[in-house]
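Given as structure tokens, the chain that follows is alone and in the form predicted alone.
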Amino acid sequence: MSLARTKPLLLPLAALLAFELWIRLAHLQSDSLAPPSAVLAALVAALADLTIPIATRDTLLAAFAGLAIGSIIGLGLGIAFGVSSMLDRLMEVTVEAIRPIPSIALLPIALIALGFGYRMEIVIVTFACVWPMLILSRTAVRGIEPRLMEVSRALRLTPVQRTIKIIIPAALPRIFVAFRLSAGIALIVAVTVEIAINPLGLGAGIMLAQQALRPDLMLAYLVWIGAIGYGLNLALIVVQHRLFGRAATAGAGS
């Protein structure tokens, strides 16, 4: 590993070392803080006894299912609104009235309708993921070069053919940026639902550790969630650059 790649790690490692020394020298006893060495030990132990892997499976199952459903719904609506200005104007008030509602605010309704478990969590994650896909895919479709649409009309393509052959390929780099954003939201919302009410997954593990007065395990869960989020975003960035090259950077910056 080159020195240039290790430089970004120097500051967090130095901060962790300083925090470790401060806790040890101050002989701090806390229900909310733990030395990094204890957090690392708790993380290794929870990985070894499969507590964290099982919780990770539960969280990612709900997050990815909600992400997939929300992305499909948001993409379909975004393309429809981007293509049809009349439909966009017709639905503008409805969309702008529903979109600001926090997804977590739907918990009481979802709990009554669906009860505890995956279904409730998937519905909440789906609701959260629809909006970034809808808004950004609509903007992507509107930003398509007008000459491409003229070509599709000259070729007398049907709406379905136009969408498959012209609209989606032209807007795909920006749509992928929307998917990356939705993926992060899906993980955040899934963990939040588990912390708030759903007794499964990584969020529930955090709450159990807190109730057991295990700050080391609680922080270990937080570190693990951060690692999952970082790894997921990094994987999507790699895929984005492999698929779109320079268009990925252009799409992200638009």
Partner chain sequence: MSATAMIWRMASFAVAAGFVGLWQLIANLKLVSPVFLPGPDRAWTALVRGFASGDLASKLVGTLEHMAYGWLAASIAGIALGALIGSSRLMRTYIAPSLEFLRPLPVSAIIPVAIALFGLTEGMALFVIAFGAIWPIMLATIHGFAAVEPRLYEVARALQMSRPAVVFKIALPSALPDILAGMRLSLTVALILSVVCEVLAGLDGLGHWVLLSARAFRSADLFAGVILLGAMGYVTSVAMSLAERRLLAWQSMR
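Given the form predicted alone, corresponding form predicted together with its partner chain:
No partner chains or extra molecules come along with it, only the chain itself.
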């Protein structure tokens, strides 16, 4: 068992070691590469002097705010479209016309309307998070056992009661999968916006490290961003297992 677990670690460790040795032995002086030991040192130093923790807070703040707003809008629209097929059919062309716009293309519009800062980033993250939420929660609502809807009609529940008591609980496992997907997208979009233009957070930090010709710090940021992405995904998978058990992960991809 322990052997099987260590096997996947062998390759990355060997690669890191080879990289370290190559740079040390070749006495490479580079503006773009640094040995793993230097990267680790830079990471520890940046964690200790709070530059990385502060940048992380900024990035996650923007990502989570956009995620929250986008999820609520997407969920609301998704439930409405899922319940009423009339609404869904009427909005089809509008949705299909707006959805393919790459979120990053909104960046200049948000920039001139809102300027630099959190608001502009949050708007773009929101736009990106609405669509997966809308599409997947619409499918989830449509997939609800029709008898549950009959029960709600028999009980004469109002639309609000029906949404809260029947629809959301029944579709929740699949809605959570959509949320997990959106969370990943939110982080990606936030970092991308920061790298492209917004002087905030981890993306701006890594760009600054590159421009300051600090490859060790730049790669430390890269490792840290990767770790955040991995950690966020892992945490949401754990929550999903806790809340919904194995049933929810079936058919959800990994």
